[in-house]
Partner chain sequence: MDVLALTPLLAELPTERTHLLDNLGRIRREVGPITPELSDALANHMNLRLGDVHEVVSFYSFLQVPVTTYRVCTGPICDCAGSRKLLEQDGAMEVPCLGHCDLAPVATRGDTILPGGEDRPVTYATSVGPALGLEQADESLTDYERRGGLAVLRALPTAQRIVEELKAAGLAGYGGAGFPTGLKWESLLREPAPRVLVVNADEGEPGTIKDRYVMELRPHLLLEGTLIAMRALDCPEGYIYLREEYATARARLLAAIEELRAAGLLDGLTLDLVVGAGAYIAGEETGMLESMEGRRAMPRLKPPFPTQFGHLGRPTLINNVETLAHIPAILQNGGAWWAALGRDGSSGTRLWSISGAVARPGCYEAPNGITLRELIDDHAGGATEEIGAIVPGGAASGILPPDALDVPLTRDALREYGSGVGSAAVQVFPRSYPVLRLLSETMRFFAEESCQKCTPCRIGNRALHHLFEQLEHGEAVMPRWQVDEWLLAMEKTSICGLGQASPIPVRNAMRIWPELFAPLDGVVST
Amino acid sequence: MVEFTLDGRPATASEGELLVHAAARQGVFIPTLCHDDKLEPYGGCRMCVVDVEGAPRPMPACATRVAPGMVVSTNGSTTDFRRTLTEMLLTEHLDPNPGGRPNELTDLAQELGAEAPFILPDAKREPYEDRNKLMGYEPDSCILCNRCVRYTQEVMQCSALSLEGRGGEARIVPTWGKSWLDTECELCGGCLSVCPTGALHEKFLTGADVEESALTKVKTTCTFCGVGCQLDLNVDPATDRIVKVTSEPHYVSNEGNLCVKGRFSFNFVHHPDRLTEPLVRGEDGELHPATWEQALQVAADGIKGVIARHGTQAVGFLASARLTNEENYLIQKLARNGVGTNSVHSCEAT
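Output the coordinates of this single chain in the form predicted on its own.
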C-alpha cells in the first residue's frame, strides 16, 4: 500500500493502482467515457483528467497509476476542462437520445450543466446496413471512444470491429467494411454492453419506444449451458415481458460477458407453446394441468412402481449440460443415494 493525498485528504491505494479506481474507493467519483474496467488503460477521451502536483498538464485518472506522495485534486480547474470537453463532444453528437437508450455523455452534460454551443453540420457519414438481425450501429450517436473496438480485441481476442475514416467522417465498422456475419464476430453483443452512448444497439429494439432506464432488472442464471453465467432480464413493467438481457461486470462466473444465446435468445420465454404448468396424463390418456405437488407425487409413485416390479437398475436418470454443475451433482446423488442406481447419463453425450 502507498499513501497519497486526494482533494486535501490523506488516502491509501495499492501500489500501481489506477487513480480512477483508488479515488472511487475513497468515495470520489471521477467521470469517464472511454474507460472500462475490462479494458487496458486508454486515456482517450480525457474526461477523467485531474490535477497532479508537479505534473506539467492535467493527467488522465484512468491511465495514471498512484505513486507514493502523489498530491491529486479532482475538483479544481479540471471541472471547467471537463465541461469544455463535454460541449465539444455535444457539438458533433447529432443523435443524443438514440431510441431511449442510456447515454453517459448526455448524463454527464446534465450533471456539469454543459450545452452544445452549436451543432456542427451533418458529417454525412455513410450509413452502414448490416444483414445481421441482432446488432445495429448509429454513427451520429457515436463519440469514437473506441471501447467497442478494444473490447473485441482485448476481451474476445478477435478483430470484429475497427475504426474507419478520418475527422467528421470517422465511424466504427465491422472489419473490412463487411457484415458482422462475415468477420470473426460471434455476435456475443459484448460491444453493445460497453458502448457509453447507445450507438451500438439491439436491432430488435429499434422503434419499440422503450425507455431502457424504466426497465426492471431481474437477476437469474442463463439456461443455455452449465457454465452458470449470471444475467439480468430487463423486463418492461407495463407488459411484464423481457425486452433485453444484460449482465454486470461483478457477476460470477462470466464477469458481465455473455454468448450470443445468453444475450439474444430469450424470446422462447414468451412463446405461446411454452408449458407454464405441470401436465399429468390421466386415465383417458390425455395430459391434464396439475399442481407441482400432484406432478411430483405422480412421478415418485411411477418410479417406486418400476423399482418394485423390476428393481433399481431398471431406473435411469438423464441429466443435461444446460443445468449447473451443482444441479447435475444433485441429480446423480438422487440416483445413487436415493434410488440406488448408477444409470446416470447426459443428453449431451448422445
The other form holds:
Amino acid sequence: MVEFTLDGRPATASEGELLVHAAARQGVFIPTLCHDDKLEPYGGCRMCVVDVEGAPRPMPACATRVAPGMVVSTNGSTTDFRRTLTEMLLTEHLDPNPGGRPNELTDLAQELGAEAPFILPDAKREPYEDRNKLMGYEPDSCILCNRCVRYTQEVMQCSALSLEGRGGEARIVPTWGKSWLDTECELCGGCLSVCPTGALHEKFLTGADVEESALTKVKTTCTFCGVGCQLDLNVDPATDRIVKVTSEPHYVSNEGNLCVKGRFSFNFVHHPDRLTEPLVRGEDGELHPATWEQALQVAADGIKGVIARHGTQAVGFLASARLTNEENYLIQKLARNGVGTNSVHSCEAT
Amino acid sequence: MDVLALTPLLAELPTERTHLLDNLGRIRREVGPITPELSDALANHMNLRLGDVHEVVSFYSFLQVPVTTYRVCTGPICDCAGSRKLLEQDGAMEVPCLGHCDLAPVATRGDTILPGGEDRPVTYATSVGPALGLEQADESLTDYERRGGLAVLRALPTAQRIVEELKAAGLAGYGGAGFPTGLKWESLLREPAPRVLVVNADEGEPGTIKDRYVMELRPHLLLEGTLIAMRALDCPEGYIYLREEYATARARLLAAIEELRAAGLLDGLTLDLVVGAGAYIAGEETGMLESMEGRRAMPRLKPPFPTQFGHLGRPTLINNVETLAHIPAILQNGGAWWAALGRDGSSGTRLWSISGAVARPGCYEAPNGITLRELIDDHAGGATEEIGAIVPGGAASGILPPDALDVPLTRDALREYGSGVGSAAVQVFPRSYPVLRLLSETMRFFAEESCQKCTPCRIGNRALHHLFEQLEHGEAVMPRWQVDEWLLAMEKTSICGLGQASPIPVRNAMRIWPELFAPLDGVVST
Ligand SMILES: Cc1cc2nc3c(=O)[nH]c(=O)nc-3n(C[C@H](O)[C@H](O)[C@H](O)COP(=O)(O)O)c2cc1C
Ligand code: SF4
Ligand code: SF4
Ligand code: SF4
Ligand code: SF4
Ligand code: FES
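Form predicted on its own done; form predicted in complex with the partner chain now:
So here's everything in the complex, that chain up top.
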C-alpha cells in the first residue's frame, strides 16, 4: 500500500499502480487517449498529464507509477494543456465519424470546449481502400495514438499495422500499405477494438455505421470454440438484426480480445437456412420439426438399435471442436459409461 | 531480382534485432534501396514480423533511396547560402543539415561531400586549442602518441579519482543538454556492472560541425576518451553511433580502432560502430537506444534514465564525442587546469562551430564565456555582411539579436535572452535573410524530424511552420494568446528535448522583433 496526495486529499494506491488507475479508484477521472490497459504504458498523446510536486514538468498519469508521498494535482495548469492538446489534434481530424464507432476525441473536445483554430495544410492523408470485407480504415480520422499498432505488436503479435514514416507524412497502414489480406493479419479485429476515434471500424453488414450508442448490446458467449469468449452482440433496434460484435476489456477469459470467428462470423444468425429447432426424418424421407425430447429419443433409439445388432464396439462418438473441455469430458463419459465404447474422439485433436 | 541479389549476403547477416539497422544499411549499400521485398526477406531471415521491419525502414530517410542519390542540404545556413538552387539537379533529394555548414552550400553524392555542390576537397578551419589540439591532424596512432596521446589510458586513475577530476573541471556535456559529466559518471557507477558505453556521434543539430572535426582530425583522441570511460566504468561493451553522412569520420574511426586493437588496447572490450540512416531524433539519447535495439528511434519516457535502464535495459553511459575528447586532457593536466581555461565564471574550453556570414567559417576551440564578437572577429575572420540574427547553439538554442554580440556565451548570461549555448553552433545570418524565413525553416525542420510520438511536438511544430509561412505573407492563422498557449504546451508536455525546446527560438523572435508578429494581434479568435 502506497500513500500519496491527490488534489489535496490523502489517497492510497497499490504497489506500482499507475497514477491513472489509482486516481480513478478515488473517483478522479483523468482523460486518456493513447492509453490502453492491455498495452505497455506509452505516454504519447499527453492528454493525461498531471502536476507532480518536484517534477520539472507535468507527468503522464498513464505511465507514471504512484510513489510514496507523491503530491499530485490533476486540476491545475494541466487542465489548460488538455484543452490545447485537444485543439491541436482537431487541426487534422478531418473526419470525426467514419464508421459509427465511438470517438473519444470529439467527446473530449465537447467536454473541454476545444475547437481547431485552423486546419493544417497537410492534414489530408492519402486515402486507404482495402478489399477485405470486414475492416475499414479512414486515415483522416486517425490521431496517431499508435494504440492499434501497439496492439498488433504486444497483444496479437501480428505486427500487421505499422506507424509508417516520420514527420507530417507519418501514417498508420497495414504492412507496406498493402491490403490487410496480404499481410500477417488474421482479421481478429483487435486493433480496431482499441482505436479511440473509430478511424479503424467494422464495415461488415449494413448498419455497422450506425452510432454504437444507438445499438442494443446483448451479452453472450461465443459458440465457435472452447475458449468461450464473452462478447456483446450489437443489435440495431430498428431492424432487430446484429450489426456488429464487440467485447469489453473486463470480460473474463478473453479480456475483450476476440478472433475472426467471434468478431465477424455472426451472419449465420440471420441466415434463412439456419436450423432453429430439431428436425427428425420421417417415414416419408423428409425432415420434420420436432421437440428436443422427441429428437433425443430418436437418436437414443438409433444407438440402442446398433448396439443390439452389432454390440457396443460398433458405436463411436465424434465431438465437435466447438465444445468446451467440460463438454468433451461429458461426451467421453457418455461413451465409456453410458454406451461402453472407447471409440471417442474430438475433432479438436486433429 | 532484388531478393535474389540479397541471397548470398543474407546468410552473413546476424539475426539479433540489435543488428537490424546495420543489416538494412548493408543491404542498401550492397544490394540497393530497401524495397518491400528486401525488407520482407530480411524480416524472415531475422525471424521478425514483416511489419516490424517495415516500420523501422520507413522511419529513416535514407534506407529507401540509392546510396548514390544527390542529397542537398537545406539546413538554415545552406538555405541562406542558396542551396535550393542545387535542388534543380535531376533526382536531387532535400536533406536537413549535413554537418558541413562551414562549406555551405553543401551537397553529397554517396560518400563524397560536395562543397558548393562541386567535387572540391573538404577543408578545415581551426585554431590552436589547449585541450583538443585540432590545429594539427593525427594521421596515425604513432602521430597521436608522439603528441602525448595514450598516456592517461596507459596509467589509468581509479574511477573515483576520475570522477573527482571531472567534477573539479566542471565539464558539462557538449551534446547540447549540458549535464555535468562527473555527476553522470558517478551515477553510472552506482548501478551494477557490467555497463554499456554509447558515444553519441550522430551530430545532427543544425549548424553543428564540431564532432565531425574531432573524428576526422583526431579520431584517436575520441577513442582514448572512449576507452578511458569503458575501462574506468567497467563497460566491456561500447558503441559509437555515427550519422550516415559522415563517411570520412567513419573511415578514420574504423582505421583508428584497428590500430588500437593491434596495439592490444581493446583487449577484453568490444567497440562497434553503429551507422545511422538519416534521422535527427536518433541523436536524442533514448531515441538512439531504441534505434540501436532495432526499433524506430522514438524517445523513451524518462525516468528511468539511460544510466539506470539503457541499452537492452542495462546501465548505459551516453556521452557526446566532444565531451569524451576533452577527458584525456583533463586527466592529464588536472581538472583545475581545465577549469581555469574558462572565462566569466565558466569552466574550460569547447568547440565553437561557426558558420554563415563570416569570413572563415569553421570549428574553433575557445573558452566557455567568450563573446560572439570575439568568436566572429578573432576566430572566424569577421562578419562579411551586416548581421541580422545569430543562432548561438543549434536550432533549438534560440535566436539572438545583433546587440547580443558582447554578451558572454554562458548559460547564465544567455538565460536573460531566453536562450542557451546548446551545442555551441554559432550561425550568423545576414540582415538580408528574413527572420520569418529562418523561423519557418527551423519549424519545418522540427516538424519533419519529429518522431510523431507525442501530440505537442507532432502537431505543434507543423502548426508553427504553417503560422510562420502565413506570417511571411502578413497573415495570422491564430491569435497571439493562443500561440502562447500552444508554445507553453509544447515546452511543458513534450516527451523529449525536440518538442520541449522548439518554442525557444519562437519566443526569442517574438520578443526581439515584435513588429513581425503584429498580425497575430489582429486575429479575433473564433
Ligand atoms: C532532438 C535531440 C537531438 C540530439 N542530438 C544530439 C546529437 O546529435 N549529438 C549529441 O551528442 N547529443 C544530441 N542530443 C543530446 C543527447 O540526448 C544527450 O544529451 C547527449 O548525447 C549526452 O551527452 P553529453 O552529456 O556528453 O552531452 C540531442 C538531444 C535532442 C533532444
Ligand atoms: S485485425 Fe487482428 S490480426 Fe489483423 S492487424 Fe488487427 S490485430 Fe492484427
Ligand atoms: S487508427 Fe485509431 S488506434 Fe490507430 S493510431 Fe489512428 S486513432 Fe490511434
Ligand atoms: S472462436 Fe474465437 S472468439 Fe469465439 S470463443 Fe473461440 S477464440 Fe473466442
Ligand atoms: S518531443 Fe517530438 S521528437 Fe520528442 S518524443 Fe515527442 S514527438 Fe518525438
Ligand atoms: S493517455 Fe497518457 S499520454 Fe496518452
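Computed from a predicted structure; not experimentally measured. Rigid core: the largest C-alpha set superposing within 1.5 Å between the two forms. Numbering follows the first chain given and starts at 1.
Of Pro272, Gly167, Gly27, Gly54, which one sits right at the hinge of the rigid motion between these two forms?
The residue sitting at the hinge is Pro272.
Please state how many degrees the smaller rigid part turns against the larger between these two forms.
Rigid-body rotation of the smaller part between these two forms: 15 degrees.
By how many angstrom is the CA atom of Asn325 displaced between these two forms after fitting on the core?
Here Asn325 registers a C-alpha shift of 3.9 Å.
Aligning on the rigid core, what is the distance the CA of Asn342 moves between these two forms, in angstrom?
The alpha-carbon displacement, core-superposed, is 7.8 Å.
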